[in-house]
Amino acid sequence: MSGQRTLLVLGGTVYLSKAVAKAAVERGSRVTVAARGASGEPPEGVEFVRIDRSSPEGVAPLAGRSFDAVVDVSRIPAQVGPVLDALADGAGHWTFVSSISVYADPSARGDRTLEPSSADETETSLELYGRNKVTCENLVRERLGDRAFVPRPGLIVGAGDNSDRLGCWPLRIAEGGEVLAPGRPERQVQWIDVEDLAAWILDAGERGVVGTFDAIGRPIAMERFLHGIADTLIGLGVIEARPEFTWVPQDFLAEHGVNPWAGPDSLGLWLPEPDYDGMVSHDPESAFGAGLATVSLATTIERWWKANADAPRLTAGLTREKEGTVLGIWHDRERTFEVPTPENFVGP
């Protein structure tokens, strides 16, 4: 088709990159997905090119091709150089999806990044994740110059997320009863919906947006977050009323084996204070000024619920037994330290 926009997605079979490819097809673009094909299936309607980014020879099927836009989500510096060599000269616009994990101090909002790892680094450990992303960013900027767009997402949530950092909350709230809530009700949380991020990436390529941005929604209080989930589930007819939220201090939670952020025995999205204040207080205003648009919490929860609730695979959150035990110990402590009043005081 004459004038049809061409897009290459490096990846395109899992989560964000798959959401980008799918949305681009829906916009009428001619989409090529290049990957090993080992992590998942590309969306319908794309051209699939099998590559192996572990060597320059492995990306040979892309050599000499040109695209209006390229999207890359890599976390391995050694895999970025070969695709740049093969494609940079023929790309009109290049998106490299980085992460707020590039920032050096998670306790404070700032712009100082970690020291980069080596350009030939192949290690994928979490300890190197932020440093590797810094290196990948640098490689892309050095090669693409004013054609490079580098969004730094925070927590990405939505259909396809296998971390359940968001999903553990609607599932738990839907069960009702007393719900353990972490830390202070005013503690902030921050995220971005995967569909919103995918849309912005495509918009940026079409409009020629370049530069580096924190790709994240505006932070809100944890209490507002939990109440918003409950209200959305009420609107969907899942529950009839908000459950009872019991707010338990973070030190008590840590003492009793409740973990932050993600994984087993965790309370999703919650990060302790003050060590992680910077991770939940990024300023998204420059991104909004560059075209990022985010849907409401209610829309994000509704999207997640419709995509996942029928067959959840919970990898985060507390078991009901663990939650009940922690709440029981907390209430025992409250009773032990209850301040005497005229109504409950018994004299000698």
Ligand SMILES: NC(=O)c1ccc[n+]([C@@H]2O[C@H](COP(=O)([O-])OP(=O)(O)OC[C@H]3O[C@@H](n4cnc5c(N)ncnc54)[C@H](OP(=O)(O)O)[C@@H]3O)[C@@H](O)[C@H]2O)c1
Contents of the next structure:
Amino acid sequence: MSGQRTLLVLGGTVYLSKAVAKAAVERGSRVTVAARGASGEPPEGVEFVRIDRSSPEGVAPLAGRSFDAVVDVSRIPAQVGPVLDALADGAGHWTFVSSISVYADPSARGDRTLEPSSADETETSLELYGRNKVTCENLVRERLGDRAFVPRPGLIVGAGDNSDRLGCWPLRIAEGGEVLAPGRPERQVQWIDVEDLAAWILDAGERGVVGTFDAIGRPIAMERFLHGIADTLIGLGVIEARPEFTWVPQDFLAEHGVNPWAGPDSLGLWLPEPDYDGMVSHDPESAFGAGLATVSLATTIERWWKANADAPRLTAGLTREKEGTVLGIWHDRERTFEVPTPENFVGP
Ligand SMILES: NC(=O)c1ccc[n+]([C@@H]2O[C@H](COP(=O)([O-])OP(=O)(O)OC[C@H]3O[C@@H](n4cnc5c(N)ncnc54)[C@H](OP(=O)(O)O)[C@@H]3O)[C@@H](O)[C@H]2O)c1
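To test you: the structure above is the form predicted alone. What is the structure of the form predicted in complex with this ligand?
Now the complete complex, all chains and molecules, led by this one.
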């Protein structure tokens, strides 16, 4: 029997869970990945076990097996019970990847979480997402007790991202010209690099870190974010100089059909104020105290660019046509605004 560490990743065929499995292989662990195999391929070097966790029978191939650590990313409460029944007793450490979407009030920093959904909930939807995560967290903590580690990530960015909420920015900036920048330059943004999160999850398993944490980097101003991306692209030889950023107030953007955060006609990562003040001001210090380490923005952009720029999925971002239209109306508005002079000034 070797002293090789054993890790089970429930998932492991896409994005974060795949990054965890890949990084664990690179660390020399014996890695098992269990999924249906519907979303993608597991990374090289792992044992793949085909399961469908929607029923106890579906997880039978794993029943009775023991692992030093288990990592789960589920979004569906009814799919958590079967894996806990099969594996909790034989797990040294259990990571459940939750989300900052568990918090009840996105407008304020706070600890209050949403009402949990039912433990036998089988549906997943945008409306149920946060409530489902609360329920999944509770099920894991109840069963694993002091072996449970529950990181709550904010926006995860990096290679394999299927939403490109960050990626739309380096791609746009690389095209040059006048770039529409949203809201106030001081407005904060926050994210976590997928590789940093994967590394922290593995470290936590190895060091026995337990508890519940917001898993997010320190917030920075949107202007620093956009300039940092431009400077990184200059360093990579993609562009020669920072483009011109035109800052347009959020109300004007809303009036002209520019959406925040994600999806069509959006400016990725950006969240309006004050409704989402809580979403961009999570306190990561307890996570940093528990071993989270984050790379610089430049490293994240460089990683993203090398992994995704050739074939971005781009489900976020504005078309150049839409951006040009909005900028045009914004400048027309500036031009038609008559600057008061001492001669025509009408007092209050
Ligand atoms: N993306 C973000 O910005 C963000 C932010 C905050 C939190 N999070 C959380 O971070 C985690 C991301 O996880 P992820 O990147 O690995 O993506 P994911 O889409 O949550 O992956 C789900 C995994 O579970 C497997 N799976 C789904 N249904 C299954 C079933 N019935 N039986 C067995 N396996 C099943 C999938 O593989 P198969 O389909 O092949 O079975 C896949 O590998 C999630 O927990 C998400 O809620 C994400």
